[in-house]
Amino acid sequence: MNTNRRAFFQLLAASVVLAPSVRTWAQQLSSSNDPFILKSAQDALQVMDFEEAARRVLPAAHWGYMASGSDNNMTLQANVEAFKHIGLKPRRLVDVSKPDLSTRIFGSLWETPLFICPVGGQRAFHDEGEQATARAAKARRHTMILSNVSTYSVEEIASTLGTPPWQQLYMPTKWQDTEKLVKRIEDAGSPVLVWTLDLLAGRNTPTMARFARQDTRDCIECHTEGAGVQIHKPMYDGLEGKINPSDATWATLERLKKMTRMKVMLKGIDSAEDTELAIQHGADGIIVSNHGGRAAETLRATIDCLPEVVQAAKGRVPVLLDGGVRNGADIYKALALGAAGVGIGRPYIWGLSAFGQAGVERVLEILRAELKLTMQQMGTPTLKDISAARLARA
């Protein structure tokens, strides 16, 4: 095993706040053998293959920005383990011979309800970085949203996707930038604007930092301004570059609003007395999130989350989620509570950082099949069929 991965494990071993149980499975990561190593993305037989995979190609620094979840990683957790404890009641003898994924958004047809989540800076993660991630959106029909601090603009991407992808937002501190990027992302006729409010107040990754220490390459050919300093970010050239109003409040959205003809959709809103506010001050849709777990340490999973944000929304907005989603299961299961979309982050991270463009189109690949699989299974061939009834709290 990796000395970075092992020490990642080992500090998890000797984590006084973590369960007992979750340290002793910590501890038997870190001395055990090297699993199965894919030699090409079609090897892959279920997402989380491409973890290893991609651990063993990344930089420290890099894995550590991706691997990462805020203060001791436990909301990281949660996200993926709060799946565990839904359970699914199928129903039998029911004609699920064409099984039907698609769904609508805004308007628009998706052949599936999964779309890809935003994630800055792909290039760490891959020579070709959202350029590959787009490539493979296109070939598999996804839905794409495209960072705000990706290594590729908005009109590039729109190129390669031959269409222009959702834009999410990290707002400028100073409201003329602002309104300087909004205006350039819609002219590049990007439908809806995705703004993020989860890291207006910071955040605090003390694993990345960690992971960051190990790494003693010379970065100066893509980190132009010294080690540490982030690369370059073209959405905010021409601009100040400071982001994340800490100042910001519902005026703010309604102000966000009414400068731009795009949808805009908050992500980063996991309350029912948030979603109220949102819907009032003129959201068009929300996503659950807390930030892959990188956010907050809230402790609280973005499943658990969804359906009092689906209960507030009322049918009045589309609300979609995010975090700890790994397998077609857990996409079904965010569907059976409400959500209309499912997005997934680090899953097709893995993908690029092992395959490229292969990989990811691998990981949309397998997720698609997984949840056919899974409505089959279950006796609900459309996406109207899966409702709370087929769940049970485990």
Ligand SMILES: Cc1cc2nc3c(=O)[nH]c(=O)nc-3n(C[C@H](O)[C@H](O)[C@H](O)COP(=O)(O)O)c2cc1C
The other form holds:
Amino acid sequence: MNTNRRAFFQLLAASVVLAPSVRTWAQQLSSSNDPFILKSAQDALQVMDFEEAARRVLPAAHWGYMASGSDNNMTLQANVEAFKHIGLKPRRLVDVSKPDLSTRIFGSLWETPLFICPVGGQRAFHDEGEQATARAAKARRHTMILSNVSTYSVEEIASTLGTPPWQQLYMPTKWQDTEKLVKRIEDAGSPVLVWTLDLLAGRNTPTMARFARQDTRDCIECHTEGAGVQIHKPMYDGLEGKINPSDATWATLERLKKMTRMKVMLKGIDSAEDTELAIQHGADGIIVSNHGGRAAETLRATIDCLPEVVQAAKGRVPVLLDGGVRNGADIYKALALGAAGVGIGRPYIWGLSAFGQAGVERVLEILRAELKLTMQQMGTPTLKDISAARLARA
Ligand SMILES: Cc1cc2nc3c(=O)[nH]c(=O)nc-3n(C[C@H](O)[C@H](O)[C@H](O)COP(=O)(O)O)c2cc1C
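Can you swap the form predicted alone for the form predicted in complex with this ligand?
So here's everything in the complex, that chain up top.
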């Protein structure tokens, strides 16, 4: 059991002001039969229940790779914390008997605005990796963005989903490799290419490295040169494999746009200035993201960056958001600040780690139910009804 929870229940059990029945109950909870350990995905009541479940099953290095951020992990924390400073202002006596969570992105109907963010190397979390995530996305009808450093290829995931995923791009440093990779993704039928911009300048990940040092396993089976990031990445088969050119500019976006019929979204735009430039240079959409606090230590939560991006976009392109989303109210707040769609990374990876497909499905199910309930509680039964008028500084 989580030490804080155990200490809390021990305190209750020892309290003289509580009724004996409550003390007995607290005593039971503080002892060995831990009610907080999930036995199945269905046991989870909130998304955060999966975090501890994932920590228990993952080896130190893989937990560290997923759970950590860059530098002092403060941007990672800021993403989550910032939502807690935004309150909600409910309206009463609105007919909320028929809530409708659906929306349209690039003309396609989404049942809910929730999407699955690209997360690399998912076989580090579960044997079935991206295949389990894709089966969950299909079963629950959510758009999945496949990472470019996935352990299954875009063709394999397209076949599992029954439709090609949106595909994230880590641009190769060699332009000819970019051409080959983009053509491969286009040939697989992906409608949207999501170019991730926030790692072009590199990153510093000491926490991840510290966790890796605790891991004493022999990693050569999966990592070509022992522990580290050198895993087999099928999307880079036949390519040199070096990615994220630090000399990329807005002209690179124009070249990319000319090369493909796919919509090109930019992931990692966090300012009004870059939003304007992105649109001028042809971006079809924007994801406000800081890589889940895994890129630069900016201390700026994505939910705090969202308003200036939405304002600068002026409705010309869809603006999506990810980072720190842990419950349905968080999704609601992002929608109220103008996000057209809201993504999750770690939450579904916790579910995947602990229970495979069933875990991912339960995370999606919980978030959808919480969003629906929040919409009803706020008197905003459709997405069009949601606006910043329903928000208050907490
Ligand atoms: C373990 C891990 C791996 C990730 N891999 C990628 C990736 O390959 N490509 C990418 O664009 N973003 C990647 N991300 C960032 C996510 O797409 C997303 O921006 C972030 O996880 C959202 O924040 P959250 O984890 O708080 O939900 C990764 C995130 C994590 C936690």
